[in-house]
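Just one chain is shown here, as structure tokens, and it is the form predicted alone.
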Amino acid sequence: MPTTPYQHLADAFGSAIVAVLGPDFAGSDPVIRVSTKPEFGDYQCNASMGLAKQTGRKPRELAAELIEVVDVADIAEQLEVAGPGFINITLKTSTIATALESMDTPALGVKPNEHPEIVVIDMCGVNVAKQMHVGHLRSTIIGDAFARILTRLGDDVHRENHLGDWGLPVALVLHLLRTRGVDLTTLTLGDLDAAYRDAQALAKADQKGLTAAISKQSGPHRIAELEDQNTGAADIRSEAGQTLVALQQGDEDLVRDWNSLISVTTDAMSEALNLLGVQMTKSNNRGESFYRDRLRGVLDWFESQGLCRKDDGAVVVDFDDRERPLLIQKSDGGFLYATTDLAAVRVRTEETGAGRCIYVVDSRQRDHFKDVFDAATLAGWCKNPSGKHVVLSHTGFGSVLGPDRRPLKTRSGENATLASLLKEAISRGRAEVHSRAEDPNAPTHGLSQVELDAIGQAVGIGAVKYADLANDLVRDYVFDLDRMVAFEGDTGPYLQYAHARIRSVVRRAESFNPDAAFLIEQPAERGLSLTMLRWNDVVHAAAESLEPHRIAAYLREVAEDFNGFYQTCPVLKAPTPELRESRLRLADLAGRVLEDGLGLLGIDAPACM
């Protein structure tokens, strides 16, 4: 039998269908889906409407031919048309226990890609000498959470930063702190951050505003002070170039202190995902730097394709369908994010090997990311060394907001920096957990500091996780911690109690066998293996989507469908020792289940809350 009930009927509906309307069909969906009322049965088929309107036939019709051929009386012991066309399907009981007994393995019948695949996975996107902040937030959890998924079906997944490490804005502040004489040995991120905002204040002229002070006669203060201004940025661009230049040429003492810069910023950057559970290291970082110099091929392959014109000394790439041309050479000669983001790519595809390449950026950087992959697409960088066509796709997502719903800012008014929230987070779920363990009766009464305050932080990082990826990713959300680290709801919180109350069940048993036999008596307890049983679609469906709110979904489908099993199925109390059996069996089950879901989602499942 197939991996799933779900998957044994998709074929043998898709063969009916051909069968009853030809090999012109083949391929047509069988539109099974799960049944929204148990009284309907398991499933539906809703394949006749669609069908019936594309052949001129009538959908009832349709569906009681499909009835008559369609080879599932092994699994199913009822058929019936419903409605306008819809198939009820009624799967045996004894279906439902064979299924459970095949997916009660480690791999909880997660069966893995038939072809897996390098796949390159471009996510954090830290700038050197800059606080990380709530998107990097975001871009990391999310690429951690795609990295899992992938990784769980037998891809080979390469997490990389792409570290903004290179070029101008880290001249800038190189060129600062030397002037000043600071100690680079001694510094922070948090001084580091504060360099970057003096030097790129220090370095911008203001053009437009000396026109309009000498236009309105604004007077001769205010336009020499304008002046100066103008000046100096312009002295300190031209400054702050030069060190760039000596950087690019070797100079030793810059490479030293730049190398500084991005041990400061790295360090920072680790803490913070070591916090986050983040599975990646400085050996994932690949930054600007490395591409360096591969930029010059990029522009040379475009030239001598005749992919690009120059455009007032710039050189340029058109498109076919936009008005909007990708600049990657300016007229200067210097080169720009665009001519890097295709060296990457052709690293990536020509050089990796990957068959995907995924780039987990905020939604604002949609059309250069459409501008990059049309432009790697006519260079010829879109197949790997086999052959085969790499997909290249970005994820972009919302804004986390603050409860008055603009961009999320600290009480002073700043952009919120990641570590502030993580620390927020944490110190929340402590509290949450401290405050909890007081009762007597609760299960971590009794537990050392140590361990509530582990428990504590697994609650606020799972929060925050689950905040974020339990939403469509393109959409804003409110950053409510009040709301997040709550233990009802559609929280994080709620899933880790709802695996740690399963663990609870299972340890209060004097014994466990996991040869015990599925008997699957109650409404309650058929409803619960029937959602279990489609984990592994879900994974593949999260997987292909890239949407991890399919797992989060489908967790509290099995929380709440647990709840419901545990209130009115009696487990350690059950009236016979076989539906004992059963039922630790069946709990202990989906206990794995959500700490599998979980974990793809990169949120701890402590054992006890």
Ligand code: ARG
Given for the second form:
Amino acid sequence: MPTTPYQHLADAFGSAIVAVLGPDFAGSDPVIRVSTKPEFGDYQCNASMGLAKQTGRKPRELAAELIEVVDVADIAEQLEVAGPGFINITLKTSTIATALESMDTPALGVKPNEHPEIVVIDMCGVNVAKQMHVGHLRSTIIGDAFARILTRLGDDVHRENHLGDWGLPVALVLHLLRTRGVDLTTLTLGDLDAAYRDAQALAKADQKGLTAAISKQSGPHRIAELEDQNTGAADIRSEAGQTLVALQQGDEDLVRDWNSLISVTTDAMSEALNLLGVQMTKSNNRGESFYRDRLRGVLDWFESQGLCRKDDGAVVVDFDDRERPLLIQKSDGGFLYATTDLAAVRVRTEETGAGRCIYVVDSRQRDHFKDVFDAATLAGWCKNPSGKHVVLSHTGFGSVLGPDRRPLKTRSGENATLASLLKEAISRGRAEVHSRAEDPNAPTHGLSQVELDAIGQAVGIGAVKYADLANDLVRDYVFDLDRMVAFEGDTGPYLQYAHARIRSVVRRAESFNPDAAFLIEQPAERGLSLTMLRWNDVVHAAAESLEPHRIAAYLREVAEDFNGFYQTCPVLKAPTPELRESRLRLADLAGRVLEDGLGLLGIDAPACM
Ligand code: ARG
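Alright, leaving the form predicted alone aside, put up the form predicted in complex with arginine.
Next comes the full complex, this chain leading.
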């Protein structure tokens, strides 16, 4: 039994197409769409035009024949051919009421995936030997939204933080700090910052290896990596090399200092994670160092399978469709970022048993991931233990820009950390909430400072997350807090406010009947209902395409439909008690859809604003 009107229509029109055109047309898309205007009914079947073309028939005639045979009498009250051959479908009011009834459960009609799987989400990925930047914040916010959406559909999601915590750049920073006599147990971000800068300066001093990288058309990321690894003054480089060897051999002092170095970075990140309310702790860390003993195995496998070749002493993997090879071992024997990523794919598919791995890393690493995924496929690592093909995908995202439209810089110095950026957002959110609460008519009027602060925090963080998620992810966006925390416009607080407003209506009703009959009479009630009934489809579409902005856009529709409904259909002062109960139940359902949707974006929904 189909559970939503949409599915019912899709099934029925699918059968009708077969009945009219024959079994060859089984499985053809019935093209059921939500009508764009109320005068076109509730839904449309737009299949006739395409099918008519394929079969050499007249679309309007075909549409009429479909109407003859389609079995929707129990859910639709009117079907009519319109325009070039659309079929406008008007549902029975009782159908909408029944569908709302079955949606009104804790799951809100969202059905779990039929085949849930293990999904690894590679997110955050801060580096201990380089500065953290807002890209890492974006990766965390986006990755967390993916995790919430997929978990909602029943997948077993592993959030993994692929920390940059290994290799020569790390050894160099460690070496610089130690020679400087910095006490690593009390290391600050400021000390680290200074060490990074010096390491960078050293890297710039030496162009060796770069020429080779450039001539091989390596991407910017790989060139930067080689830059790092060909660090300056030969003696420091060799000392750092010795540090790395000692670290690899488990020298106790060094390992302790290395751990301190990691702690400084991860503590700073944890602070940001806490403010964001992202459920990631140290237990989610699976940094590059985790794979260090598996790098040799990667190389051995590629060699034994004849998948790589020597090139000037280095080892590279070639691809059929492009000139750019993938470097997996340098001529000095060192391994690379890509080698580690290959080892990680292998662990994720073969050991973790993932059916899907999603890498949330800024767009500049697109070529890197293309190469790694293709090389992993060549190696035969894109199968999990049950033999199922594993989907590896990279979700790139654009930059966060400052007011000058240049990439926003956060230095890891004391006063401009990632956390301080979030704190700034929180303080703007609080200012907004406190100033609104001064109005004696505001629902927040009279709340305690602590309560207002908590709401303000939700607003500030919600604003940042929404700005990250509400548009196509590859787009850059300007970090403009004034605009982001506004209660009007395309913002997170607008949706939070819409939700809180609904809550306040329900609160004011004092009595609430969760079993009230849904009486759908006015166009605005109908519109809001039909929008809400799409929630299941929206979540699934967002999960499949990994596009949280679909959820954001949908929530705006719910909020707008609710506003329309609230303007034209009095709720607390409804003409009859039955209608009052029905409208309250509808409002409550809309509030829950908003709360659920905001939750999937990682945004809190305060009950009062
Ligand atoms: N540490 C990397 C960077 O900041 C991001 C790590 C992304 N994940 C991965 N598996 N390579 O550029």
